[in-house]
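This document opens with one chain alone, in structure tokens, the form predicted alone.
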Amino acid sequence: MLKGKVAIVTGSTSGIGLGVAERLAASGADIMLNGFGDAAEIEETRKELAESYSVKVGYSGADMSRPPEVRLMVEDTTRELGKVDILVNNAGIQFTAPVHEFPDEKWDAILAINLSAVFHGIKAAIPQMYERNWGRIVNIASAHGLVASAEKAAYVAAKHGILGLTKVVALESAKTGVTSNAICPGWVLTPLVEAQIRDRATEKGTSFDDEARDLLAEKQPSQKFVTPQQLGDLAVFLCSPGADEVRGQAFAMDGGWTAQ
């Protein structure tokens, strides 16, 4: 469905990114990885995606909180690939403190990486999309996006920024071939959360499982993990002829999180 067209997947080399990725190479997309990570695991993973999909696929060590890193991202892109059609952001950092406590430079961090990051790509890629009337943006926001949590300020005020910032190119798009949407994630097993639950259950003296359960059970009533793959689906379906008419949504996918 999607061959012939050029993604770019950003924070890409693990997790949500990459799973993404991966369901966009099956569709048929050439795909330019970007995140960190050792240089032999994303070379690995360069390779397995381009030789089990039939697709060329790239990589751009590009740093999301430096903006001409960002434009020279979609310029190489274009470069190597020969265009920029899907611009997937995805990259995407955390911190945890409460207001009067949060560090001015997690706050800036944090703001520069989620939110002014999707800005710049979108800026910098949206020119080529209108001169070719056709484009998709999918900008992962996250359940963040649409309720907070207490701790989160950065990352739930540049997730609500993502939602505002999609409807706003939304309508400056309208009446064009692209599209701008997003898609607002649940808890996902990445290895990041994994990490996190492991944590748990080493400082609680209990099992991986039983933390497990007890993270969703505090948010998302399905008890189930949201998996990178299922968000891959959404995020090419929104690539999809189907989904052309679909403009400034926020698509949550969350096991009920946000239907609380």
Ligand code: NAD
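Requested next: the structure of the form predicted in complex with the named molecule (the form predicted alone having been shown above).
Partners and other molecules have been left off, which leaves just the chain.
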């Protein structure tokens, strides 16, 4: 279905981004991977995706906290893979602390990576989508784009911000073949969440499994983690012709978290 399309997935060396990249590649899209990690492992992932799905897969090490690098990633993709049709803004980080103790530099870093990079990426990629009158912007927000939790001031502010930006871009592009939507995952067991579970377990002197169960019990009625593959399948749907008139929406996939 996505044969001939080119997708950038930011933060796709791990977790949700990798799941989304895999499902887009399985649908035939060429992929530009992005994110940090061990160079040999990233190269292994790149080769595996390309061989499994007979698509072209590139890698950009662009740091999403630096606007010039975000723009360079779009330029490099256009040069190496020919164009950018799909932009999945997924890279993100987390830090938790009460607002009065929240370090300024953590606020700045979370806003830069989780929100400003989304703006810079869209700004750089959307002109060529308009030229071809086809494009898909899929922003990975969070259940925390819809509701809040304590000790996540920067993350919740950034994720709420993403939903606003998603809607503005959807309105600006409404008369074109470009769409802009967001996905709001609940808990997904990725390195980002594993770190939070480990911190909780250390703080309370409990086990990882106990804290994982507690985390789900607090928020996610299904008591099951959402998977990167399920989120990838939703991203593929948003890139399909069936979603041509889905514009400016936030799709929760959260085991019932925000239905409460």
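For the two forms, the rigid core is made up of the largest set of C-alpha atoms that agree within 1.5 Å on superposition. Values in this document were obtained by computation on a predicted structure and should not be read as measured data. Positions refer to the first chain, counted from 1.
Asker: Superposing on the rigid core, is the CA of A195 displaced by 2 Å or more between these two forms?
Answerer: Yes: A195 shifts by at least 2 Å between these two forms.
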